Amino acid sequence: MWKRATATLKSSLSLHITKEASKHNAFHSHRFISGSPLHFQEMDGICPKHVDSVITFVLGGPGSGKGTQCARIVETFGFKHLSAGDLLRKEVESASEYGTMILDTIREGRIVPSAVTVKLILREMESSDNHKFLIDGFPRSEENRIAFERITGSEPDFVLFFDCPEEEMVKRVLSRNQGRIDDNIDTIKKRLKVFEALNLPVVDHYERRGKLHRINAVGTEDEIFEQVRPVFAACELTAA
């Protein structure tokens, strides 16, 4: 469950750009995108309106099958599925000023600041009537995790990690992405190395916290879901 934050809502969650911020150095705590400073008003301790929401992080490498299982969880247990990657793409496609900034950041080979992704996730949560959320593909790094916990003032209720051998993930990605320019083995293996370097420390953190549920992601869709089902069934019993 979300912990009630002690701090009050000092400002909206909207992004804003100020001329004064341009005086700051690029290594200041505010992050810069495409030459323009993008930063948040004070956000520490802010929680969404759903203070009693159930939050689940869903982690796994490319080809681990987490997207397929998220669809099953939504269908069976009524969770709202939020994909961090989809939210960033949606913002870019909206042609908003922030979407343009995100696109410029990606084109320049830089990482979208964690606070931006967290803000997009919170905005979707705020606009939903649901109180059960699957946050898919986030946090991707320890920086992401720390930003989420700092901004929201809370941790996820539990974390699913779809543990899949590299050779199986490579096979799946090659199979599903036939015809794509980036579907070669070398590119996929590079993506997996990045995932291992950045994401596994997050997995280890939540395992130490006793929040991680490690799913053996090898097998049929039904076989894997039979490992997932008891985790969410137990969650519903606890919430009842």
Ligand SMILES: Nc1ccn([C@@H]2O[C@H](COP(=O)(O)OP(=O)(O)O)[C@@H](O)[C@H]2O)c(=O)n1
Given for the second form:
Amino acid sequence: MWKRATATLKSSLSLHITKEASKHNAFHSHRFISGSPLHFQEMDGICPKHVDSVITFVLGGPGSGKGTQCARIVETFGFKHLSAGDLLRKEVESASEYGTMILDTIREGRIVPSAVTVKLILREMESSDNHKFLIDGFPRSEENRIAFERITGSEPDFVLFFDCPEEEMVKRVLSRNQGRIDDNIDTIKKRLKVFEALNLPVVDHYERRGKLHRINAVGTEDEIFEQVRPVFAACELTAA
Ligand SMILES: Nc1ncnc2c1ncn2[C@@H]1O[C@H](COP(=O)(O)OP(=O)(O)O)[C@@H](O)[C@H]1O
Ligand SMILES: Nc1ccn([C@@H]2O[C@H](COP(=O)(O)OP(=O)(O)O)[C@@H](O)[C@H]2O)c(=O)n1
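Now that the form predicted on its own has been shown, please provide the structure of the form predicted in complex with the named molecule.
And the full complex, kicking off with our chain again.
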């Protein structure tokens, strides 16, 4: 169902800072201010945009087809697509003080501290007029998940998981051809290990919560979308 998440996107992002994040910057009690590049400012009273939102997380290993299917969902169901990886890459290209840290982390196939990623996602949500969000490639760890849920005070309405064998993911990533710094065999091996260790526990969490829709990611793009479509169509019907 289109259970409205009533995600009060609190701009007062006073999340508990992980050790990892605090190594890179002191985010304590900082407030998120819209605008690029990412910057934080200590002040009160930033008017939060309260969003009565539908939030869908899109999970899956590298190259499992998340981005490809998100484009189809946007086209068919009018969601706003937020790719965590794209937002991080955009941040690297901007004059962000976190650029070097993000780039090094991506190159190593590790996970960027949640404090950074969550704030990039919330900035996009707050500046969007859409209230239906597809958050792609997030949460990639329990730390990501817990940070998001704590900050927004809400859980996703449902979660898609593109289940794809490793050899297929490797094949797709190596032929992706988008000039990404992490689309090489060494980084892919690391990303697959990180995926198994950190992302699969998130998948299990949402499965236990009854929110997971497992999609067999092997097949043509059309075949896969025919598994995705009913998930969103059913939700739309319930909302009507
Ligand atoms: N069903 C599919 N079969 C074969 N190749 C696919 C399929 N879906 C996507 N691809 C290709 O695989 C690569 C990775 O897809 P992408 O959507 O970027 O995955 P992700 O966002 O999960 O990393 C892209 O080059 C894309 O064109
Ligand atoms: N939630 C996230 C998402 C991506 N990332 C980083 O960004 C990289 C690329 O993510 P992506 O979602 O674009 O990758 P694909 O699954 O599309 O191949 C990851 O390997 C991580 O280094 C992150 O740190 N945290």
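Numbering follows the first chain given and starts at 1. Worth saying up front: this structure is predicted, and the values here are computed from it rather than measured. Only the largest set of C-alpha atoms that superpose within 1.5 Å between the two forms is called the rigid core.
Core fit done between the two forms; CA of P113 shifted by 2.4 Å.
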